[in-house]
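Given next, in C-alpha cells, is a single chain: the form predicted alone.
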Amino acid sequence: MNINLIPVASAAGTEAMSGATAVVFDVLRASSTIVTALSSGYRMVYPVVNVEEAVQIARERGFCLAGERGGQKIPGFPMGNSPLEFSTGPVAGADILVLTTSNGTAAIRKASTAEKVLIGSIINARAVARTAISEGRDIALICAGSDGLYALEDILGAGFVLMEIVATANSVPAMDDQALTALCLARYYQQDPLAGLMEANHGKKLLGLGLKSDLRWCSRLNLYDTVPIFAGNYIKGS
C-alpha cells in the first residue's frame, strides 16, 4: 500500500487516482458537513458544483437545498454549509440534501476517477482510515484547498487520517513527502486540533464571520464513525 497526498484538488490528475481509494478533505467545511448530515439522519448528499444546477435538482426532486460561497450562505438558499445546521437531523422529512460549496463539492467530483471515493474529515478520521485500509488499494488523499491554493486545515485533516492508519496498521506505510508532512502536522496539533483550524487562513476568515462554533465542531477528533462514500452522483454513509 502506497499513500500519496495531493495538496490542492484542482491539480489532481487521473493518474494519481487511477486504481486507488481516494479520500477527499474539505475540513472547513464541506466534508465535515457531509459527515455530520449523514450521521444525523440524512440519507444522501448530492455534491453539486454550480449554484444553478443545485437549485434545479432541489426544486425538481423536492430535496433540501444548501450551499455557500465565500464562507457565507448563498442568498435565497434555505441552508448554508455549517455542520451545526445539520446536526439535529432533517427538517420536515427532507432527508436528501443537495449541497454546493466554494471548494469541497468540486473536489469530490474531481476525485470521481478513483476506484472508490471516501469523504474524510477530522470528525471521522479513524473510521475513514480503517475503511481505506480495508479496501486494500493504494490511497490518494485529495485536499480541496481554498480558491486553488493550499489550505492548512485540509492537510491537517489528512494528517489525522494518516495517524489513524499508522495506529491501525501498527506500522508506517510507504508515503510520499507531502503525506509525511501532513502526518507530522497532525502529530503537532494532536492535543489541540482546534488550534490548527484557528491558525489556518480559512479558519481565520470563518472566525471573522463569527463562526467559531463551526471550527470547534470540525475539530472534534473521531466524533463519528460514519464513512461517506461517493457513488457517482450522490454520497451515502456506511
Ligand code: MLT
Given for the second form:
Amino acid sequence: MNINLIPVASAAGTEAMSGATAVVFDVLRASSTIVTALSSGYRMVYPVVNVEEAVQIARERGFCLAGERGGQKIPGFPMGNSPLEFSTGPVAGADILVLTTSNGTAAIRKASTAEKVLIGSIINARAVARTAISEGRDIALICAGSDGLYALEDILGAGFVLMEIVATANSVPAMDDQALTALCLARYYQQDPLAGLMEANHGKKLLGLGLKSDLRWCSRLNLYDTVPIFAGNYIKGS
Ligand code: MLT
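If the structure you just shared is the form predicted alone, then what does the corresponding form predicted together with the named molecule look like?
Then the entire complex follows, led off by the chain already shown.
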C-alpha cells in the first residue's frame, strides 16, 4: 500500500487516482458537513459544482437545498454549509441534501476517477483510516484547498487520518513526502486540533464571520464512525 497526498484538488490528475482509494478532505467545511449530515439522519448527499444546477436538482427531485460561497450561505438558499445546521437531522422529511460549496463539492467530483471515493475529515478520521486500509489499494489523499490554494486545514485532516492508519497498521506505510508532512503536522496539533484550524487562513476567515462554533465542531477528533462513500452522483454513509 502506497500513500500519496495531492495538496490541492485542482492538481489532481487521473493517474494519481487510477486504481486507488481516494479520500477527499475539505475540513472547513464540506467534508465535515457531509459526515455530520449522514451521521444525523440524512440518507444521501448529492454534491454539485454550480449554484444553478443545485437549485434545479433540488426543485426537480424535492431534495433539501444547501450551499455556501465565500464562507456564507448562498442568498435564497434554505441552508448553508455549517455542519451544525445538519447535526439535528432532516427537516420536514427532506432527507436527501443537494450541496454546493466553494471548494469541497468540486474536489469530490474531481476524485470520481478513483476506484473508490471516501470523504475524510477530523471528525471521522479513524473510521476512514480503517476503511481505506481494508480496501487494500494504494491511497490518494485529495485535499480540496481553498480557491485553488493550499489549505492547512485539509492537510491537517489528512494528517489525522494518516495517524490513524499508522496506529491501525502498527507501522508507517510507504508514503510520499507530502503525506509525511501532513502526518508531522497532525502530530504537532494532536493535543489541540482546534488550534490548527484557528491558525489556518480559512479558519481565520470563518472566525471573522463569527463561526468559531463551526471550527470547534470540525476539530472534534473521531466524533463519528460514519464513512461517506461517493458513487454515481450520490454520497452515502457506511
Ligand atoms: C467549502 O467548500 O467547504 C468551502 O471551502 C468553504 C466553507 O464552507 O467555508
